[in-house]
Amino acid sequence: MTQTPADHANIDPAEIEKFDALATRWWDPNSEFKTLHDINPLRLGWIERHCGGLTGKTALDVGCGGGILSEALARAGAQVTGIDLAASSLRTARLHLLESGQQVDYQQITVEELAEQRPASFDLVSCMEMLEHVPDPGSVVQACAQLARPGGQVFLSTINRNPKAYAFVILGAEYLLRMLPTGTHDYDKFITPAEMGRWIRQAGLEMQGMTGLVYNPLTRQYRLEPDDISVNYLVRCRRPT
């Protein structure tokens, strides 16, 4: 049974409601959104080299919005399921199939309700950009990590909490540079690497690797930078078989 925003109490209504409010934007790449468009092949290209290729792999992209990252992982070969709350979202990701062609399952559900339902179904699952957005990320990371099959990865990727993460993602990006709109992130659900690590033991996954994601202001280019996990990071984990 779907389930709307208040049905779980891991769910932040206001959330809901600003994706919900610029649900219409999601494929415009100078949009709000366009720093996802940005990023995009990057997040993909390192998700791609850790699964060895995506070719009929099952893909979850939790947190999914208009199907971005579900598309991209669609057109590199895996058969995907997408999650999201904000309907108006979900119906912008569904009509974009259309013009894409690409084969996405898109529902409207909470990522702990779909761990009750389909435990260890998933080669691999992703949550980007989605964790400092719930009351409780560490109740997300137990779902995504039951939803992986033994053997099989997710991947998360969210923003540290430091003054340096306040100046980048907050005055720097919504503020000054307005790359984001302003309200986008609370820096109190920032979520630090000691934090993040603490919730993936939990779930009983096995951390395999962390990276930074950097932005150039001068370039306006994002890049994958190991030693720089100051603001935004991407984790990759393993559950044991």
Given for the second form:
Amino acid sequence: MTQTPADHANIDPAEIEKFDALATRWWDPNSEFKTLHDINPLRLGWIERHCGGLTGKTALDVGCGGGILSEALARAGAQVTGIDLAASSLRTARLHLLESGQQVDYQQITVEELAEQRPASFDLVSCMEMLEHVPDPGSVVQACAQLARPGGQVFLSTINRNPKAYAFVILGAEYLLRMLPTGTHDYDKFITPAEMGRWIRQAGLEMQGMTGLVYNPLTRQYRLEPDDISVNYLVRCRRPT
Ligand code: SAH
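Next up, the form predicted in complex with ligand SAH. The previous block was the form predicted alone.
Time for the whole complex; same chain goes first.
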């Protein structure tokens, strides 16, 4: 049988379809994407702090979806490229620029392909809440590393894999509180910090720090918590010069 490039690509088509089906809802702050809106100022502030400001920096947002983080990076002064494979989500992202007046270059391309086309091009690369949706997350981390310029930074976020994360994300957020659509996440694809650390090292990146992102169901608020990476966590690394 003839194989197309897509046969080799690091893509789970069911995942792309899942996000495409929700594409009209990205910018509704009370939609399935509410959590991403709620955590956006926290993760943006964290990235901004560790970059010493974003003005004039070139940024790549991998798995950008409808552009919640991409636009925030642009608003903070970065020159942003956003990539995803879900065509409808990218359409929503482009349409939203008309409303926000921001500029983001959205492209439908895999991160591995972009890494071949534009290696060492970006001051910072972000890849948030995406690694747990791909067949080979290590390959994404590797491509992010290649896309960062020497001395550039890579910011990753994902969900830890342990009974507490299962309870909070799958049982709590998806089933009990209905914060996320049931079936959004697959427990087996959650990523432990040890696995993440291995991919980071294999990609030749230097791990610079980690912080947890903790949800308090009583106040319904999130906060960055460096000492608690048991559920959601963010990692920052640097490509050596
Ligand atoms: N990073 C965004 C969206 C997270 S949702 C944010 O945090 O706000 C996960 C996104 O990953 C979806 O938009 C989905 O289409 C995208 N995605 C899943 N698999 C992908 C792949 N192989 N390549 C690029 N994007 C992918």
